[in-house]
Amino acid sequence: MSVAELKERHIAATATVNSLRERLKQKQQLLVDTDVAAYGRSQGRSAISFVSTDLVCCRTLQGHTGKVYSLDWTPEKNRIVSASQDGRLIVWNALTSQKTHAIKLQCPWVVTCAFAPNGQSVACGGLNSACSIFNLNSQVDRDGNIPVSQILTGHKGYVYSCQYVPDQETRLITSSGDQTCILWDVTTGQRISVFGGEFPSGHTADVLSVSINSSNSNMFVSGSCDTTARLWDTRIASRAVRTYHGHQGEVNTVKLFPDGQRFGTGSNDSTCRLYDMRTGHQLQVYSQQHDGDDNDIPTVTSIAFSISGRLLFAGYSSGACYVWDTLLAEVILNLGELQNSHEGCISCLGLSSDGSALCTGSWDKKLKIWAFGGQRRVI
């Protein structure tokens, strides 16, 4: 077969399949019956209220000379570790907002920081296409400096983002500016698997973000320009287990919900969006009118669920953090809006493991945390 005519039937085969995932769509859409905000307020249910001291920022972490792209809380005691274009890891003590160590990288261009789930080491990635492992426990070198003892390397593109597999200290997952994430052995540095690139099911551009299911470790849901989120079992890395559609925008972030059944994604099409892992339809869409002209709508760089999921936290490019009422679909407070609050983009935030404090990170150079304060209790 020659040239010609094996492209004429790449061409009409690439149109059977959209023409299929059109009709797929459409089936779906007619299936949804409701949203969760209907179906909230059909059961008499109303948004939490909240009021300006309920959330407040009661820290201010300053160090960091550049723009923070990224944070990581540890599972148990409260530190953070927080990664910035000054080409720095530092790690901070949450409760006393000292700096317990900083790491300056051989390669600056970093975007993505983790904890490993025992406390006792960092991981990032950024430009260089590696992610790079800290001991925090070894020997400073002459400079102060931890040395690295680790750097995973086997991308073809950027690192954008990194997660310990929950419970094992021995297993990364990182996504790529090469269409791919990787599941890796860190005590060898070798790739276990490789979920996407070659195979058809991947990816078709950048993946930006993961998020483990801490319920069940073996599957992880991933985030991309591609506009798509996808579930991966990490036994099968042959093919995505589902694709979930619906963002106009590339999804910067994605996050498993608390019960593990579900996850929540954040798009440059300025929504959230809430996916059930089962069935892939879309659950909710969470999208509030901006003002401002249409070229510069906010996008939305990072998300987080509160402990029993009540509460959506969500950072946008325009220095807004929205509360979620995810029942409702409803903004129930701005963070952005309060005393003391970043004065740039929101690139970051995480939710500290026992649900009590909230930490955001900024291209103001700083990191805040914020806690339930007043009456407020932890939900």
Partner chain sequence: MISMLYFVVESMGSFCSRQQPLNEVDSDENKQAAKIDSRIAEETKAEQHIHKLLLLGAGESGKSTIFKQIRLLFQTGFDEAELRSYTSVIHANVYQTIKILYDGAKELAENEPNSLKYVVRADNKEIGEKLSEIGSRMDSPCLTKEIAKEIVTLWNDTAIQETYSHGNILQVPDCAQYFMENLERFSEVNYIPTKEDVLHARVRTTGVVEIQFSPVGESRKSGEVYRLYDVGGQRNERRKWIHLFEGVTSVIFCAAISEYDQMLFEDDTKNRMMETKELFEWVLKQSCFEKSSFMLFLNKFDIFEKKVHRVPLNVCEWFKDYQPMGSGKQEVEHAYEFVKKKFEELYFQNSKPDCVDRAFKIYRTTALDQKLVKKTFKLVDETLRRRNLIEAGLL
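For comparison with the form predicted together with the partner chain, produce the structure of the form predicted alone.
Just this one chain is shown here; partners and other molecules are left out.
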């Protein structure tokens, strides 16, 4: 068989596969006869009642001299690490607002940070295409700085996101502008697996965010500038398990739902979406009407779910921070309108492990800790 005949066969086979894929997608759409909010209303459910005193700003963390880009809580809930354009990582005591560590970075362009599960190390990455690890128990050098304990190099683009594998201090996943995610052995600094890249099922643009399934740490979700989210299995690096479509803009942030069966996304198209991991179906869209032209539409920068999953916290480039009722897709509170709110883009947010406090970071160089107040119980 000649090369020309093989090419013809390949083209024909590709067309057949694409046709079958489209027919399957149409069949699936016929089965999606409702969304979460419509079903909730049909069952007589009502939105959670929230007032401004139910979630109050109880701490403002000041110390950064540049925009705050990323934050993460320790599992024991009382410490936070933040990364800023000022080229520093700061570890905070969330109960006292005191700084416990201030780490000066060799590369000031840092955009992501993460705590190790044991709370003894922090990781960060940015425009130097590397992920740096710092042991908080290390002796400081002559200048009072904590030395780098490990540098993970191998990406060919900016490192946009990093997250430790739950309950594994020696495993970490990064995402990058080189269209890949990498699973690392932090101890040796070696790559264990690369997800995407030359594989056809991988992302086709920068990968901006990852979220690891805490109930099954072999699975993680990634979000990308190619407007999709993808599900990966660390045991099968050669292909994505599933690809999720729906967004009309870059997927800036992804977050696993508390039950490990669903996940949320936030995008430049100003919407958040909820997906079922197993079926691939989009369960709900969380969007607000916006006045003005498309260039003024605020982007979703970061999301987090409450411990029950009933609330979705979403930060926006406009400075808004909406609290969504995930069941009925209604905004029940905007932290951006409350007293002591941020004065700039909400660039990052995260919930403490017990769900009792929310921390937000902003381009106004501050972090704020919000706690449930009054008679409001943790949801």
